[in-house]
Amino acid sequence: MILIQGKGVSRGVVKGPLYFYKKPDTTVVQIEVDDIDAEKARLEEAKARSIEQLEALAEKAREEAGDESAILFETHAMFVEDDDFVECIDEMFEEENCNAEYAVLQAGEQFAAMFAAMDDAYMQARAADIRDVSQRILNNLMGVVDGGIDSDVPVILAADDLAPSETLQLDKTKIAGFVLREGSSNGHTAILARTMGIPAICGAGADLTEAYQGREAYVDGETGQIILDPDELTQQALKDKFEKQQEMKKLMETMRGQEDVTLDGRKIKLYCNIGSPDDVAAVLSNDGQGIGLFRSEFLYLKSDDYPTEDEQFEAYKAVAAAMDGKRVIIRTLDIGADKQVPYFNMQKEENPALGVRAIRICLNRPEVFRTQLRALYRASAFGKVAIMFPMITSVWEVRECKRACAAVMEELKKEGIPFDPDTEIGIMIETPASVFMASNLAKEVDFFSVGTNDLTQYTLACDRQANDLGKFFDPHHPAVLRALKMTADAAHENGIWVGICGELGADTSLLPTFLAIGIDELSVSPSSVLPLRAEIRKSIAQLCTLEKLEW
């Protein structure tokens, strides 16, 4: 029996083959070739694979969301064979005597630039389509696996760590669990695993070697153990644990459709955190009552250039419409620190967690901010959208954000574009500064949402991404809980509601403390909704105390 010990960051037991993620090298270089016909033959094969993939995606979209959703993939398939596009690639072959990769890259860039320069907004938006099609053909030329996982069965995905942009590209249907040599419980892979409701382990170290590629492994996301070739006793214990896990899932199904209310009548909103429109299905299947945190940065992380207003609008609109009148809180762009986007060309910082990130980027780059706000307000006409600003530390920042919102609403009004003028505005409480200023900040907004991951980081001076801080990174620390109490008191004194959207919100051991503090909303991973509802429904709010705020 081989036992590798890591840190469990998402509970559950699962069995499957280990699959080590390889970051694809998609660098394209110009190579002079002797056999152009051979390059053209490679290109034709890559185009055929691209069309086959796009047709499969279109069919899947049609089955899951109707004909309208399939149109994008069908349009991309047509672009692959577009006469002008193909002719441009052929010209590159003849003029440059180059490899297929370089010809496709150059032709794609020329076409994308041509569309982007057009006056018509619809045609400008097609530039992104051309880039997507070109990248798909390039991926097939270079052997890059679509979705990152070349397997017919779900796998235990293993890696050193995964960047947010990498997790976004993965084919989630092929992932049974995650195991990382590095990473942390607050890393994006761990958050993704909890959203998906699958086991995950980080900090497995060098013992997790690629020599185990393809070997069947058991993963226990509670104990943090990865087990290969288990003995009979261990195998039976894991099987028993898995069966209990399935029984608990069945029991939790009885919570579906139940009200989020304590035995003594205290109601609490139970919402979900999501990272992309794809996660809405998990919210609905787990009976989430709203979305308390939509991380809009996924649009920026998955793109090679700034997402357009229309691209953002379509994503926000899709989520708002799917939630059918339930509140959808969309956080504005939150990059920087551990989430870097190359085309933003950010200067290297010695301590990026304390640098230019989140709302600081938006206020420093008003055109980027304006584009997102226009998309958000346009989407507000299709559902109950609320806008939330991250990393707020001062009242002047909130007022600048509100001025930007007012300017965008005036623009849309003049253009005759519908939007909801009563769209709620909220801020995230993530720093000691925002806690101390909470009474003043509450007078400016409609709600607070506490990001407990960053609040813990900044309150305790502990890097949330570091896996070796152990007991020093303690979200249960009385200082963190007292900060929550100060925030809630300030919110309620000024007539606004307060929620928690950090990972701590799903910690059932702290539910009595949250109820005693007066938290109005908990936004958690979709898989945590039903277990948390079960705990809420057997709690008595009046008997909950603040004892955890003391030493």
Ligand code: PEP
Contents of the next structure:
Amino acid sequence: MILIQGKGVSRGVVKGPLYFYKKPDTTVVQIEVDDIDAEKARLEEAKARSIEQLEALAEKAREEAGDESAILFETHAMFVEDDDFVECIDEMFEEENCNAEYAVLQAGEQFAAMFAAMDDAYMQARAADIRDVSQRILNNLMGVVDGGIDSDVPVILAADDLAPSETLQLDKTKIAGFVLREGSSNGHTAILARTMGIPAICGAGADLTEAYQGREAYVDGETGQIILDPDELTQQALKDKFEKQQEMKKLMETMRGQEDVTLDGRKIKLYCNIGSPDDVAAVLSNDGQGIGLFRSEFLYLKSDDYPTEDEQFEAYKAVAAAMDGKRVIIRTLDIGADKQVPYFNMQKEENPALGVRAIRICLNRPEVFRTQLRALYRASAFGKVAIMFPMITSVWEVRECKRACAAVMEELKKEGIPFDPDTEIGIMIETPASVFMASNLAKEVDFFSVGTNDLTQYTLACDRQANDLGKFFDPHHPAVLRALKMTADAAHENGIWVGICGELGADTSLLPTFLAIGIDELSVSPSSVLPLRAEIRKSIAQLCTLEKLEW
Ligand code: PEP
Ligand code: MG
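Form predicted on its own done, so how does the form predicted together with the named molecule look?
What follows is the entire complex, opening with the chain shown before.
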């Protein structure tokens, strides 16, 4: 039996083959070739494979969402064989005597540039489709697997660490669990794993070697153990744990449809954190009462270029409509620190967590901010959307944000585009400055939501991504809990509500403290809703005390 000890960051027991993730190398270089016919044959194979994939995607889209959704993939499949595009590639072969990758890249770029330069907005938008199709042909030429995982069965994905953008681009249906040599419980990859309900372990270290590629492994996301070749006793224990887990899930089903209320009648809003419209299914199946944090930056991290206003609008509208009148709090772009987006071309920073990130980027780049706000307000006509700003430290920032909102509403009004003028505006409390300024900030907005991940990092001066800070990164530290109380008191004195959307919200051991402080809302990963509801319904709010805030 081989036992590798890491840190469990997303609960659950699973087993599957270990699959070591390799970052795909997609750099294209120009190579002069001797056998141009061989290159042409490679290209034909890659095109045929691309068409096959696109037809399969069209079929899947048709089954899941109807004919209209299939059109995009069908158009892409047609474009693979478009006469002008093919001719352009042939010319590259004749003129440059080059490899197929280079010919496709150049032809794709030329075509995309031609479309981008057209007057018609619809034709301009086709540039992105063309880049997409060329990239697919390139991937097939270079053997890059769609979704990153070449396996017919769900795997235990192993890696040194994964950037949030890499995690988002992986095919989730092929991942049973994550095991990382590095990483931390508060980084966004761990947060994503919890949101998706996939068991995960980080900090497994060098013992997790590639020699284990393909070997069947058990992952226990609670104890942080990765086990290969378990002996009989361990295998039985893991099986028992898995069965208990299934029983617990069934038991939690009884919590569906129940109110989030303590025994003495204190109501608390139980919302969910999501990163994409795909996560709404889990919110609904776990009976979340709203969305307390939609990390909109994941839309940016998933794309190779700025998501357009229409693309964002469709995503926000889909979530707002699916939640059917329940509150959907969408946080504006929060990139920087561990969430890097190459096409933003940000300057390299010594301390990115303290650098130009989140709202600072939006206030520095008004066009990026405006595009997102337009999409958000347009979506507000389709449900109960609320807008939330991250990393606030000052009243002037909030006023600038509100000014940008007012300008966008004015534009939409003039254009006759429907929106909800009463869309609520809130801020994240995740910097010590925002805690100290909470009573002034409360006068500016409709609600607060405490981001305990960053609030812990900034209050304790502890990097949330480092996995070796151990007990020093302590979200239970009285300083963090006192900050929570100061925030809640300021909110209530000014007549607004306060929630928690950081990971601490799901920590049931702190529920009595949250109730004593008077937290109004908890926003957690979908799989935490029903267990938390069970705890709320067992609690007596008036007996909860503030003892954890003491030294
Ligand atoms: C937080 O900081 O607690 C939070 C919810 O935001 P994020 O984890 O995305 O920084
Ligand atoms: Mg944060």
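What we label the rigid core is the largest C-alpha set whose atoms superpose within 1.5 Å from one form to the other. Numbering follows the first chain given and starts at 1. Quick caveat: nothing in here was measured; it's all calculated off a predicted structure.
With the core held fixed, the Cα of E81 is displaced between the two forms by 2 Å or more. In a rigid-core overlay of the protein, I156 has its C-alpha displaced by under 2 Å between the two forms. After superposing the rigid core, the C-alpha of E247 moves by less than 2 Å between the two forms.
In the core-superposed comparison between the two forms, the CA atom of M92 travels 3.5 Å.
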